[in-house]
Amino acid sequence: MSADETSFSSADPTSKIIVAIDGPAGAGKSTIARHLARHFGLLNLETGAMYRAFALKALRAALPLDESRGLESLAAETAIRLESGEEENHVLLDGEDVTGLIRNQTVTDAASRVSVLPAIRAWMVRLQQQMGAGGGVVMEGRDIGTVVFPQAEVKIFLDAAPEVRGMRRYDQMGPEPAQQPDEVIRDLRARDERDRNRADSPLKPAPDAVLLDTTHLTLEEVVAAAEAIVAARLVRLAN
């Protein structure tokens, strides 16, 4: 950990924190929890990453992403796993490492589709509140803070305009995108649309969470009002 880094003993009560991260496709939610988690000495824990592993799984079996029935059966006998590594959060289906097989966008579009079913949903908050129960984490996803862990001490909800996420999203497919920057944000807006339109667990800023607008803002700004939500939270518990 660097000099610049903060860790909390576990005496310290703040070492029981929950940051809960929501917001839409593209926003920046992992590099900012990963970022989050190192500088305040933190366990990340990735949700988005659970629904790519389960949708990979589900991929595999060849099932329907739309039949909750199927989908609710695979659930049952699936085991998905988070460790931290150095850079990233290693995630484990079934004991298999399948880090580098959930962040292309045939996974993620199934993801997408899987994470509107209300078994699923329930299926993995149950595994979320699991994870994080001890507290001394940041959770990313789209329901943290209104769902599985309304309680949490510190809520962010990170947004942008979708022509920016957008951009963001195809700036990071590499030399050779498989699709135009008008696709993906064509994409994009549909994954907006099901998010925010689902029956259960709708995406949606929780009443106490602090708006974080990163349209105009570097990377380096957003990092940088993160922190300081966080550390004045941290704060205030500590008097």
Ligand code: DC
The other form holds:
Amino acid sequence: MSADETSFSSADPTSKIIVAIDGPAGAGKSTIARHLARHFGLLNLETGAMYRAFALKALRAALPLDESRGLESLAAETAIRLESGEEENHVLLDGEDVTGLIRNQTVTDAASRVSVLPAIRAWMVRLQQQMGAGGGVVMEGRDIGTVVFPQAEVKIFLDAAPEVRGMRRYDQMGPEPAQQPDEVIRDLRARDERDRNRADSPLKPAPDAVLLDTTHLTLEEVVAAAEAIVAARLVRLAN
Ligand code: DC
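Show the other one: the form predicted together with 2'-deoxycytidine-5'-monophosphate, since we just had the form predicted on its own.
Full assembly next; the chain just shown is listed first.
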């Protein structure tokens, strides 16, 4: 533990702080959010999982993914909850734990499509604001520092070159990858394109976000840098 971190105790701003982590797919947001949550005793809320769970419901209902009206009606009768787990959030879709069903390519692609719709975003943002209202959270996504919690005490924008992000994704696919590296990178670029260019809440760093480019950093280095950013902010808040 560094000298910086020892200068605040558990009775201080940590319990109320909101840490917003944004960035493109494969930048390492989930890993870093999980580390920060553990290290600082915060609740880890992964908002991408919420879009994914809703996309799964839309796919199951065989609804067109670009028709806002139908999806809005579906959203009106959908309950999505995130629960903290050891390794990742558990996502409850209408009470069903769908955590293991939302990481495949079909749902990934569908989540990217439904997330461009303003009505769906507005609904998600409301849910996320309710979940994080009490503070004491690390919330990770694309628009947390810009839209969901523009007042967040800490904002980190994680980024890395697309090839590096694609290869990290590929390496996570295990011994029998479903795709070749070039396909993974191509899909990731397509998602980037949609996330960055959508009219409503495009992916971009908040003006006051700390940019962390992880292209040439190891996981340990990124974790250390992110911890230092949060610790420094906590020290400033405590003084
Ligand atoms: O972080 P992820 O890959 O699990 O996110 C899935 C999709 O959801 C992604 O294509 C972008 C979208 N998303 C978003 O638009 N806003 C968020 N706050 C989180 C995710």
